[in-house]
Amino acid sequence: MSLAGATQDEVRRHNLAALVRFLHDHGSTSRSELVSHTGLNRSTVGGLLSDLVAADLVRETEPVGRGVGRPSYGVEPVGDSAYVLAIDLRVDRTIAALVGFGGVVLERREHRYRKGQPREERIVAQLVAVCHDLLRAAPARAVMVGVGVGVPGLVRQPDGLVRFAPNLGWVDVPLGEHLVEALGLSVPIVVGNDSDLGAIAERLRGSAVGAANVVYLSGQVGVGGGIVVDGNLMMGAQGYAGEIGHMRVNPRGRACRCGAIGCWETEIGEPAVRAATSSPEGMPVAEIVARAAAGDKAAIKGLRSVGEWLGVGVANIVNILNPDVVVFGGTLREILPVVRSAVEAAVAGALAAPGEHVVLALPALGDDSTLLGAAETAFAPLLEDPLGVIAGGRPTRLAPASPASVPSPRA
């Protein structure tokens, strides 16, 4: 941000976001160190700081550091002052939390869907039921700043229109207009894809830490890729980029739920895994996993092959995109650690100077990726403009969770 020209309240509000976002980012620090970051000199540190202990959104905490010289105040940022709505939606369930300024959870639930109800009815019946109960638990005297929600499909930006999940069944889904409708919430309601969310996550907090060119593999049903670039998530024209699921390699293959024939996730993703291990439908890849590792001659022939497929793929991403790290994330983690020589060699044949560079990487976050990749897009105008938020922050009200409440999913 350039603040040649900007007024003295612009340059105030630019100056507390930075040390917001560093204690977001980074958790519990020292003034000495807010001061080092963001090149402020110590009493204006120190007179923005106050003005955020006023706020309740920090609190300072004994002096840190041992020696010569004055010792720093240490500085952390209260989590329950502020917080959002994270949601992870996936084919079979939902997993929401409220996430707290910081990083930290606070609460947290996961509903698998009912039976006997049509498909994106229940889905969404469901998500806004999670939401309600979660909001009620909700810190009394916070301030809730958004709503963020991963989706398994192609989302349009900026709207937030979930245009096809294949594997959800949904078609122009707008999704964020019907949680504004049933829940009533005035706060900003950000959709993603989930593997973007993903990417976010683990580049914040994860196994990507530092890292300026990151893949994220998003392995459940289908499979998708959150890339970051230089730094930046790679959207593409309308948001759509990152859906490597359906990179196509293999035109003898399956049939795949795009339509199309040998995507590779008909070779990785879960119902390839149960097939090509002779497993029963519904049976977690973590399971057959442990078949394998039992010694499950059926188990270890079928994870080898997805092994190979899974290794042509990672080739391919090394080569067109050079990242620095690609985590496998989703059920890919469980897969993993099985079939990690059988990836490495494939990315060994891929382009010596990508290749050589590449960290293959599980996610540091587990299964919460998506989740608090969600949770980082919803806290943006908090991070933005912290004093602000705070001041106009108003007590959650909630729409009657009645079917009544519940619009049709169909656009």
The other form holds:
There are 2 protein chains.
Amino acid sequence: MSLAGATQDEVRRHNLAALVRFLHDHGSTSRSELVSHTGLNRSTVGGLLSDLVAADLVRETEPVGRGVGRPSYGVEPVGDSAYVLAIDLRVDRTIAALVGFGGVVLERREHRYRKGQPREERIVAQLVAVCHDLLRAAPARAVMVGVGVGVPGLVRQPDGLVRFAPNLGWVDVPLGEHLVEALGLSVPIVVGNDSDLGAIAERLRGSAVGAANVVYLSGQVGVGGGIVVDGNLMMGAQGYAGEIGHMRVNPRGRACRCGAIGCWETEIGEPAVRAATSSPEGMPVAEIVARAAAGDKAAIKGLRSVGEWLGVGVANIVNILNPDVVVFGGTLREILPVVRSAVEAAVAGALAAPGEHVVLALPALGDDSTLLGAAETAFAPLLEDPLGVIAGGRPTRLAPASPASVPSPRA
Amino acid sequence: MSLAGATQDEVRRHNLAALVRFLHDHGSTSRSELVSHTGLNRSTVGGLLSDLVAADLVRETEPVGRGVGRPSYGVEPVGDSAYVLAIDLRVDRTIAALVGFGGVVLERREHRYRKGQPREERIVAQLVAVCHDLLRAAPARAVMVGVGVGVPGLVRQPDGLVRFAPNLGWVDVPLGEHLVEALGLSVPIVVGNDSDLGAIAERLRGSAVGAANVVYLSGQVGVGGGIVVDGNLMMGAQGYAGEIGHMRVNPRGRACRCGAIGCWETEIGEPAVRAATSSPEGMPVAEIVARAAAGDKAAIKGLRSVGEWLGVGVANIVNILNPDVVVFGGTLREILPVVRSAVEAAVAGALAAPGEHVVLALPALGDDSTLLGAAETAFAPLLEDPLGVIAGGRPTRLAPASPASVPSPRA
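Alternate state requested, the form predicted in complex with a further copy of the same chain (shown: the form predicted alone):
Now the full complex is given, and it begins with the chain already shown.
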């Protein structure tokens, strides 16, 4: 950002945003680290921190550092000063959480659907119930910043229309609108693709910190991909990039929910893993992996075949995208450890140059990559204008004429 | 670029670069267009143009525009004031050209190899002979800016080491070094992947002008891809992104030169087209397409199958990358028109959202996309510091102690 011609207010907001972004991303730090990170002088940082402390976003802690030189005051984000509502909407369940400033999960709920794929209205109704329940547990006096939602499908921006979520059976579902209406909140609601959000979170706080080129694979019933290129999420022309699960790798294979034959997810998605291992309907992938570990022959043989197909697709990703890191999320997180040698062999069979440095990683955020990525997108307003959002957020967060009103987060 | 704190010289260089870049990219224009494009005032633009005219890079033409207001002077790049040497090194031949400022091809040579794949030393020797011949034809007094080379393989940056070019049989060939030594030029030599360069040129002057997300496919013996994401060439972690030809689409298919089975190029590359159409060794794809047009049954049937495989890969590209435009270069330029309906059907079978807007285009630069992309990378120094390069370039372009000395471009 060029600051030439900026007003004093703009400069101050810009500098506050830089401090708040650093604290949000890195957690506890010291004044001197903030000085060296921002390039601002010590007294400017001190003044800005006073404002953030007064707004209750930041607290000072014991002096940090010893040895020569004077000790530097410690600074840390106040996790329950501001929060977002983060939702990971899956094919079989919804996970929702309140995530505080600094990326701390404050409260968390998980709700499994009863059976199969419930219809759109029921999923939305259950989602809204979970959110209401969560919001009742919101910390007193905390400011709600926004709502972030991850969906296993193609999401149009900026309105959050779910264009196609084959494994939910959704076509053109205005999820963003539904939630705005049902939750009755006046904060922004951002709907994104689950794998894109996973990639964001793993790059910020997980296994791909510092990597410029990342692919996050999200295995559920289907398989999605979030692609980071040169540090930026790759959206593509209309925001639909990353549908790696619908890469056709086996044109003589099975029919996919998308209508094509032999998509990658028909070989490595959850139903494919069950089919390959002759496991009963509904058995979780973790249990199949456990059976293989216990010596179950069918499970071992089936997972070997899944591992080969996993390798084919990962090698393609390596050849096409030349990533630093591929992160295996969702069910692939369970599968990778038992098929790693097959996947590594396949990557070794990719072109040598892009294959020689790529890291095949498990998500450091475990099962929460998408959830925390959804939280990150929801935090954006606070990270751009911290004091503006806090000042605007304290009086009330309720939409004035909301049809289905929600308990105030501070009730 | 933030100009805060820049010196007057830096500002002037920056402004000159903006004018020269615009003239190079857009050709003939008017003073008022330059004023509105750069946001500089009329007298500043006038002063900068005087300098560029004095350096012989730009000439003024008849006033442009009529109707109300005073007419604006026309301005155009002087094509033979500065030039680059551009090389498109292929599996069966080398194409080389002198390309002048503004992107005009001044001189062009094409040299087919005698048979099969000549070895590295012979290709380099022939390449050097072609370059010497071309340089003798360079315009008098013109300044040579650089050399750009496109290679069908993985190229390491910034040294131009060709890591792997399977269809040339090259592994770790220091092509950049070889050329620096053999050509004895003191200008920079940039070696790049042929498809990346094709993507750059088609986006700048071809079928993808203005598109932010582009995939350029280059069909030869193998198939390469140049990927533009949000206006920037996607390099990947080590610069090897875009090896779309080595996406495995048919794991029960043929062995690929890269060592894997069923890579896309084994189904749509030149040898695959000949095999599918039962055409004799060495028959060019253009001739096979002509035979099909003339009603040859084997050619028709074979191309239909090639078209289906082409469609599978393009649908994958659409699902993974969500491009605005896919440009079909090289042999695919011959094939697309006769299999377009099959490819469109496959794209229609991709996910609806990314598939609904994508344009399947032929390269507007015909067979010259890679050549002109190589020229663009070579022009970079001139576009960054126009008067510096012209001033530095006029005295001599010969490296002082070059082992194989080259006739001066101005001899």
